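In structure tokens, one chain follows: the form predicted alone.
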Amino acid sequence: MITVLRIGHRPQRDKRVTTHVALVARAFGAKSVLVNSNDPKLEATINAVSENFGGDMEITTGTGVFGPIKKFEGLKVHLTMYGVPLSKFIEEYEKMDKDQDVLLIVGAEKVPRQVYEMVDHNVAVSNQPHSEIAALALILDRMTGGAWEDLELSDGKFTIIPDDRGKNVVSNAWVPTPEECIKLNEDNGVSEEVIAHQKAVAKLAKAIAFALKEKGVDIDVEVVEAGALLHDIGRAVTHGPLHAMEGAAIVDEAGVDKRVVACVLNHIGAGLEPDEARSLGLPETEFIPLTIEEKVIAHSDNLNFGKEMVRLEQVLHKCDEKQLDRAAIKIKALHEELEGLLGTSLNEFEVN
């Protein structure tokens, strides 16, 4: 395993080189970065380009300079221009076991003496002042024997596929079918009678997507049937608030598009503020349906008792009898949201 140590980052002047010689680190195969002083900003950009391309290099930063090279145990490497050539380095590294772990050192500003000291090895990439990405990539493509271009990194949101002309790049996510979305339920033992439900509410969410598209509104009428469907496969665990939650995570085990995880995981009402969520027993969080894809879900559900659509007058009359004041007031709103977007009462859907 190649680990990367980079030392000497200065957050506010080295953001953009640091982040560029993570990028060679994860895409040239190394599995590890360490960068000596505290920036969570990179740590998110890398780490959102491994969900978005694949991946699962980890980044840790604040981890200060000697420490890490100190409780490295495996071959450390500094990249210098004052140290041997690479070439001399490759012919030595030939010879040593590749099972064991490395780890490369690269620097940003001046490099304190101890770390010459400390390594086994300082490598040049040629003796002249130049970049420290060129450096790294030239020193993992050797050391790993140009494998980089049969790296395969999976679980990412998307693809690229070369090409001369363009960019072709596809996107990775799996909107289930309408069959797979009932396998799913029924792999997770969730009943017929939930099952039946989510059918009813799929359907009428789906005539809603169909009508908020013909007025011109963007919305993946996939997603929303999908999420329709399983918006209640939690209810296999518990039939509690907390079956949102225990829904999202199984749908998300699945693989399934975040889009349609974050359906079922704010489906509850018109959503819940941080302390509703907390007086129910979840993380005190919101769960807020933000998209147009949730928030016809979300309503769809509202109008659903069982299998059977019914008015705004009745659900609303629902959360007077359980003094669900602030839900009623919410529910009234995203009705009336989706009835501007339609530009129609919703009463119009009849579909059971």
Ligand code: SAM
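None of the values given here were measured: they were computed from a predicted structure. Numbering follows the first chain given and starts at 1. What changes on going to the form predicted in complex with the named molecule:
For the two-part rigid motion between these two forms, V115 is not grouped with A244, each C-alpha going to the part with the better superposition fit.
Next up, can you give the form predicted in complex with the named molecule of this protein, since the form predicted alone came first?
A lone chain is what you will see next.
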């Protein structure tokens, strides 16, 4: 196990370089990074990268300089332009026990003399002054024999598919739990009122989803619940029709499963055709709920005014008041489609 100790870190001045030291450590197989001075922002940045792209490298800041070196049990290596050549060190390292833990120390500002004396080896990656980021990458490459090429950092929200023509990133199927959905809403500044509405919609949508499942319909209840709890997250940005697009962008950016993103995007009424979308200030394209999960969420939203479940007649009356004739036709059709699948009236639907 390799640990990297970054010393001399000044949070304001070295922000970028220390971030890159930690990112190199992570990408090239280190299991832990220690930073002498306290820097919660740095910790958050690196943890966010691991959340998005996987791996479980730990970062701890505020460790001090001498403590971690003193108590480290294993091989201690300080990277410095004044040390012995890297190849010479690697020759010796090849003969050592490969299971031993290794502490790699890199500096920022002037490194105290004691550090040179406390370590087992002072190693130079050329005897010219350059960068701790480069020195660290090169020694990690040599010490691991290039094993970083096959390193799989799993459990991230995204996987990068190597592509020589551009960016190919796939979102790993992260269907947030109800708690994670509420946290996403809160983190994005969604009001309590909107969260309460989403909870009410989710309650109905989940009940309909379970009932449909019992009828043999292939429906993912977790996707329905997450989509319902997030469908109005874009209201943190705007209460206009664009909230669906804004919300979809927020949840997509957070790495949420594309099926949930589609539920957020296509929840307005019973869908919008391109000309309707344009007249509402949206791009001239279809925003139609197509999957059963999208349909259940869109209609559970139609059947909820705020936190209160209403009958179809009330929804149609509201459409009438707003002269939304086309919306009314589609909402009625969606209502009937779901009732057909459920084999029961939605107006009489019991939600516990």
